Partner chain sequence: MKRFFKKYHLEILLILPLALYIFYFTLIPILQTIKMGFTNPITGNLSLENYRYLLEREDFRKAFVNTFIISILGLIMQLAAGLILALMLKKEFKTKGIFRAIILTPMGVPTLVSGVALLYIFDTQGYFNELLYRITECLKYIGLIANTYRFVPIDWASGGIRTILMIAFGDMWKVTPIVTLLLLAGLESIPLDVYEAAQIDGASKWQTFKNITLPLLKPSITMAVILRSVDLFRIFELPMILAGKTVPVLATYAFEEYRVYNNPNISGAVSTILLVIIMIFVLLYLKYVDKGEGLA
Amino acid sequence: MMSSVKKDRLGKIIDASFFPLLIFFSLIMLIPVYILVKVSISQPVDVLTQHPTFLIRNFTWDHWIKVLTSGKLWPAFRKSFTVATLTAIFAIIIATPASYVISRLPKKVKYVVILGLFFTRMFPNVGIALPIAVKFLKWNLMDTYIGLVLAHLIEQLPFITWILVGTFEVIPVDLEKSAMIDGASRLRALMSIVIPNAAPGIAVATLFVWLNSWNEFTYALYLSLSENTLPLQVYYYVNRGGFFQTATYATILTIPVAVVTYALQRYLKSDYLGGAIK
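Supply, in the form predicted on its own, the structure of the chain whose sequence was given, as a single chain.
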């Protein structure tokens, strides 16, 4: 009886604190983004002072116009977008069949394979980027889109494979067997039953790989010589001390992230896959 009363009180406390905590953590995440946007559209008098104002008092588009007309934005944007998109496409093409096979392995073998995937992620990027850059220099892949895509795949393939193995694991093998009993080939069962049910997990994995590649910095620093990516452009202006150009580039860097996340947000529901296989 006492235990039931304590659970009721705990439940009421959780219910009462849910929305205040939700608002609190939402503000913690959104305020830095707001300050970033504010600096990019504020005049220097609002920012370069001992007590910067929280609200925008002197609005200006001057920093955006300088960045948009500088001639340095669009090449960096094109390179970042192309590399991130190609990395996501190649990662899905390579990792999807591999993840399906791993998910159908015996449990002990699967465990060893997954540990092997994570072994490749135990080393920091900065430690392996230099030997990769030396090897790519010999292969004439420096400062090329395909070189940066290959470097990003080294980082992203273990990550996306781990996500997709978990996705395929929750799809019952009986679904495939039922399709094959009805006359479908194994390939037809895979394409008509397994892949459609795994589509939400594949979409989420694609989203994460695209975002990771879009924001990647270390490999881009080693492998880019004449044309920067957008994160390198932000770093360039940070080194120069240009607060307003840095904020403007960083704001532009976040816009495609918001668009892609919004486009795929319906797949981010925790019960999406569970509903698909009922």
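Numbering follows the first chain given and starts at 1. The term rigid core refers to the maximal set of C-alpha atoms that superpose within 1.5 Å between the two forms. Just so you know, these numbers come straight off a predicted model, no measurement behind them. First, how it differs from the form predicted in complex with its partner chain.
Put the two forms on the same core and the Cα of residue 174 is off by less than 2 Å between these two forms. Here residue 184 counts as shifted, since its C-alpha moves by at least 2 Å between these two forms after the core is aligned. Once the rigid core is overlaid between these two forms, residue 238 does not reach a Cα shift of 2 Å, moving by less than that.
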Given for the second form:
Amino acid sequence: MMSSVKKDRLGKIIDASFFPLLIFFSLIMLIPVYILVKVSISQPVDVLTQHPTFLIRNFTWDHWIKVLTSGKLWPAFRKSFTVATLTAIFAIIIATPASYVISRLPKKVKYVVILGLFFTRMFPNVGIALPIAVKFLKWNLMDTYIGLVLAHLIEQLPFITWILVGTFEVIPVDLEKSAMIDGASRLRALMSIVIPNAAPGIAVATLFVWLNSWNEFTYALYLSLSENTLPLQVYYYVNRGGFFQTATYATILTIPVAVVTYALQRYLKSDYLGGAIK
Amino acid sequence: MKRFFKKYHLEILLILPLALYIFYFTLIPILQTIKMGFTNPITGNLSLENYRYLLEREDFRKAFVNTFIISILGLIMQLAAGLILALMLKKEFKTKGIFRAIILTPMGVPTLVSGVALLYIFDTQGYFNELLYRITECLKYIGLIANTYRFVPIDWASGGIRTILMIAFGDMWKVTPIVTLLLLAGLESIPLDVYEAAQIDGASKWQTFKNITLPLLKPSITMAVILRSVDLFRIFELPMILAGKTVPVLATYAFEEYRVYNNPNISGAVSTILLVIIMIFVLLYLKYVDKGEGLA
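Structure of the form predicted in complex with its partner chain, please, following the form predicted on its own?
Full assembly next; the chain just shown is listed first.
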């Protein structure tokens, strides 16, 4: 009983520093975003100086107007948007039936399949993008939408399969069975019982795939020669040293991601991050 | 065999598109890259020429070392930050929802963009240097230090350990929410009565943490270590944006050999080396640190 009498000094320190620490972490999480937006709406005098200001002193929409009217934003925006949408659609079409099957496999087999999917993640992207780029050069798929969609699916299919296996796993097998007893075929039971039950999970997964493809950088870098996606456009201005264009393009790239992430916050569970390996 | 196909024809049909896609667009490319790494670019024969070339390259050795330091340092930083935040968010307090949302902010920011934001912060004329400058000015004003101008401003992108720290911080900023969520899920699965029992026995916070939380959290920690180390070794976007050529890591080095120097075979060899490192790291971790408990 000594320890209960002895004062828990560490415990006291932790209790006292709880909120200060929380606020410190919160600031660290918020400041980079604030700085980014701040640069995109500041006049050069506040940014390109020996001593940049922390507060927004000279507000201006100049950089935004320039970027929005430059004619360089929309082609990149359209490419990123179209590719992300097509990637999400194809991913859902290919991965939904497959992950249903995987979710109904015996436990041991399922584990092996999922580990196999994880293995594809261990190989560096620059290694997979290399032969893909060589192949697509031959096939004339460089700079095309379909080329990028095919490449983005490489990463997104294992990702979405993980999520969906988790989604299907929690739908009881008995539901399908009772439908089949009532005379439904297996495909029918799948379409009218299982899929509707999994619909919310499928929707969330699709959105995450859309976001991942919208953000994708490595494959786009390998597979684009002249026509940039939005992330490449950001990189292009980083290289050129266009301080304000970079900030503005980066903010534009972030908007949909931030909106969707905040909206889907409650779905951000570890299942979706770690896949089905727990 | 025939019976097997008849019984499972629907399953096979449903899984076939995914299997074919992964086979053709992932497995074959991986094998091609490995083969490329072992192919002499001039004669086309299998050889170790590319690896010999890499060993002689100063850039490659640097990239190799940098990748290791960034990965290990990043892993420690991320796990520490993630664990602290997860322990904090496990507590019940009034404004928890708001703080949780704030701490998840980096998830809503593309990696590339986090690189851009950090570019502004760690620029020579950036906000971090300005903060350091103001702090030192304050200290000088109070009289704690005599001279400030010797070490401010710092050029964070000039290479060496500073740049490595900057990249590791950037990656930590971006992924801490993910690590936090992973560990939080693990924390929440620990039954409450274990803690109650510890409290009755009069255990201090540190004892509770060391003897209960940490061992029971091991599966989640393993998950986080494996997911993060795989991504850290492959790190590409952040060094590309933040450091350009001064601190190459293996992934950016592989890209450069392909795109700038037009040596796909060398690039393939680097990718293969990277894969081997990742696999060895994951296996060693599972064997010696986790002893296979976490993934069971």
